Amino acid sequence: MNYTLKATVAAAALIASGGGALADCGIETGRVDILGNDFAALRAVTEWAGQCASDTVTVTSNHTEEHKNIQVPALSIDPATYTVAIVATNSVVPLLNADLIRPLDDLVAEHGQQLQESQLIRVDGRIMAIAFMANAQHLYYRESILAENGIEVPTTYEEMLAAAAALREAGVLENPIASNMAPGWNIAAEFVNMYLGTGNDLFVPGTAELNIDNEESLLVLETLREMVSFMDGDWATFDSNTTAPIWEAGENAIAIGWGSRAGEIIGPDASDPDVAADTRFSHALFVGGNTIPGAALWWDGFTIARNISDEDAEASFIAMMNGISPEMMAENAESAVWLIDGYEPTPAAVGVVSNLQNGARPYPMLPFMGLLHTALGDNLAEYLQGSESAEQALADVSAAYRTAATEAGFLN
């Protein structure tokens, strides 16, 4: 398979203009069940997709951390559970390595005209989803804290640790960094976003074989356990749902956060205004002198059901249009990067679009990605706890990795 999606091009679409606007949803009959992940943004646009519900269609959603858990069982049973499922970069993977989800060629040509190319995630020559947003991790930072204490904003790594200290020594905040370290996902998240900045490949370029056991790993691993020598104990309960209260509670100066949560960190709902007055954001850091932000490249979208009618089928793509439509996005403008016609940045947009503007590389879209992230995340917070080495772990994510690429059949 070969699966596309390149930084310039959603670059290209946050610099597009004009749109237009839908005059109805016009499903006649039909269901709509969505499953997705649970932040700001997605909500907007199911939302907005609701908004098609009548006597004759039901549109209903779950929004959950665990929908990547959920979505291969709910999509292969014969009717899906879920019409729709809201994916990102990687989510989408396992539903293609399933044959789980349609292809959308029929659908685009006769109900996408509102659809750009750009959002237009081909593979195999077909259209198999429709991204709608950008989203890259990101600098956060206090900005009247680091200038009260004389430190410049942070463009690297090593900037940032070094600002830590300062921060520390000066008795201004104990823990001064917030980051996703938790075990599984997040942490390995972590890794994969630094590696990319050393400008290395994470695979041997044209192979599932690992390209990993090398100094760039070495330095991205020591990098992130100096980074948690500057986090709350609690490091390794961190995620985004966490370290966002952490955070508006005034406990840290400095963290690597997401983009599609900016927009609450800073809006008129954030629990202390004078913190999210104070939130700047910019590029994800650069690392070892090279100056390709830390941060994978993402893009969030919506797939629909192999196993559902083609009723349903139809009446869940018209919904998610009227989800994805430039009305949800003005409506909702401050809440992600939108790759929609129309879309202007915001103060909200900044570190993800610095992120575009500075090179940050793709997230990789390959078939045995997952199992890479699956490996990191599971071996790595020993070594982020102090009770190995760091070649040790970087051996046990190799082994992990290995077993589970040769038992998928990617590796002999």
Contents of the next structure:
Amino acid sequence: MNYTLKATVAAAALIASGGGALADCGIETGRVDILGNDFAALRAVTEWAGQCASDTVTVTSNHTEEHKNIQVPALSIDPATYTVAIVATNSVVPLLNADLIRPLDDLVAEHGQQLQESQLIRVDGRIMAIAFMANAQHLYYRESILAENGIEVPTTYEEMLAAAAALREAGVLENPIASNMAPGWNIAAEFVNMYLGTGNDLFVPGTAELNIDNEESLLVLETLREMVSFMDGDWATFDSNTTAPIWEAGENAIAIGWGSRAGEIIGPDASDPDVAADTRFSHALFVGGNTIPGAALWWDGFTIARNISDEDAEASFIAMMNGISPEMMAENAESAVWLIDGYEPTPAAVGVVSNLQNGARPYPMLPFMGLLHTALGDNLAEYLQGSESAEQALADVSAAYRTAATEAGFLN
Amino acid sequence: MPHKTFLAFIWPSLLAMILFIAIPIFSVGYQSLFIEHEQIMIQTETCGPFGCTADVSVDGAAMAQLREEQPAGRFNGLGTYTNSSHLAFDEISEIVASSENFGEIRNRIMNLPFYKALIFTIAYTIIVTPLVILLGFVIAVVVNSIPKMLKGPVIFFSLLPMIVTPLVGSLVLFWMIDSRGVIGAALQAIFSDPNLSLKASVTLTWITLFVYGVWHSAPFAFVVFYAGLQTVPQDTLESAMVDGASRWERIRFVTVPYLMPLATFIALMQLMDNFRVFEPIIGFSAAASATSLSYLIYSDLRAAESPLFGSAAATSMLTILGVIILLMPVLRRNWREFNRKA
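Could I have the structure of this protein in the form predicted together with the partner chain, to go alongside the form predicted alone above?
Full complex below, order starting with the chain above.
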């Protein structure tokens, strides 16, 4: 009896683990250690990669928001602490710069039959990373609030500001807009989003010289400042974690937010089901008469460390193939906009997919982009708070970028 | 004590100080003289889910070899110290040359990142330090005079702000001053201004940080003073009472002079601590309105994908210099007293 009980418990545990029995991934031996950011979609991927664990194969994963800061030191040593680094458009750059990840062409040829051409991140002709999900910011809106007040769904920033003014005037909502405007990473992302929507490039092509001293930058800054005037007074502390509960509390009607958060907002765990049911998504807004969505497109993908044995690299690649398999996606369709073969967009994916269809531009994968992102994050707040001019803010950004890029060896 | 005995006693701590203080500081100083190698760039085409773009990228293999040959990077002398992110000599002379009046010079210099951070750091230090000493002393005197039965719990609660981790303490206050939080909403009601936000205005953010600083550090001063109060000579106090001194006069003429060396000690500690103000800026998400020198170091090391070690090292050295200058008057006074005694 004792034996049957144990067997029943084991069987139940296996069924509960979701993927059924441990998959036979075809790995003989090896070590798979995965480092990645911390959100639901990535946890699903590593959980499925973990199914490849066996007596001879170890699979561990470390999900942390600190991944960007530990990946370079962790992959620099030999053998590297992690065999797989899950990265995004920006965080792959330091690994490329320091030559810490290996080309995957051979592994893709041998084990990557399930991959689509669009998933392969090629740098200089070599496959350096495998993308599996896309992300971007886009419009969130409350359908009934807009409809009741006779407002069309905005497609441009100008329409959004007009809609916000109308809602405030009518006394419907005091602060109709929400957006992630906290100084630092978030506000810089907003600037980059809208600036890409103007069709301009942030850098003089082929160089590390800035190209933001123009009318478009001023337009972007002015628009951001007008948005702030329709936001809660605490906007200078707003990031995704702050704006989500405010949206769920029904205090806003229009927001610019991340696609990866959309699932939570309309999901079954949302704090107010009425707000969740009323929330709709659309592509990021156009700016200044252009028809490019003002949103940078991001991909999340994985890379394999250079400083590990070929055997471990192969084991890691196969395990990750299981992690991003169509079966994993079938189970986690709501968690992300997957780039995996056979993906059908869910209601939460409408915004990102619409960005893609409208020709939004990718976040620049340039080695010096991170320095500009930091310079923007540190120097735009004073303009938005009204204590300096837009020209001064741009001059401060340029000065900060130039100093940092000189120190980093990109400019002379 | 013979020199030999003295050495025998002191060498373990000397060794530890050299290993854990002197060598790291020296290495940071050395690092601050170097910047990253010039990046070897190649024209590439980058392809991904969103199409291909012609981009530049770093030749990682060539860079790895360069780093192998010269691990510290390119020698830059004091260049990092004088660039626009630090002391900004060129920018300042340009500002002085092209500005019309003193106000404009001041405003433009205050807009430079290093000086902006320095001003907040100094303001925080010189406002919070005396308030901490004063408040700590008042709490100590009050606690010392309450009935014995209540002392335990009161001391415990007075110490709470110091027991709570700085980051947690600042986050708790941060949520309380949110416009939906208990303090934020109460202030809006009191001033009947629905748009009042402690997080939006620069002045109010500074005041919030100062208040937090005093709240957090006052228990430290309290504990030191409270310990000191137990040793105030009772016969001096009693003779003052016989002479008809009021309670206030006894504190003013007996207790305060007696506790003065302790006040110097607290001032030293607090000047050092407050000059390195950092956690509340993170906890209160206050970087839009207030940055400190420590925050600049953090930002150099953490914000970009590739950390700026040279820049962070230069700011660290300047911070150490700042602490030394700040402590100079207090240390000089101590030194003079020490000499007088000897």
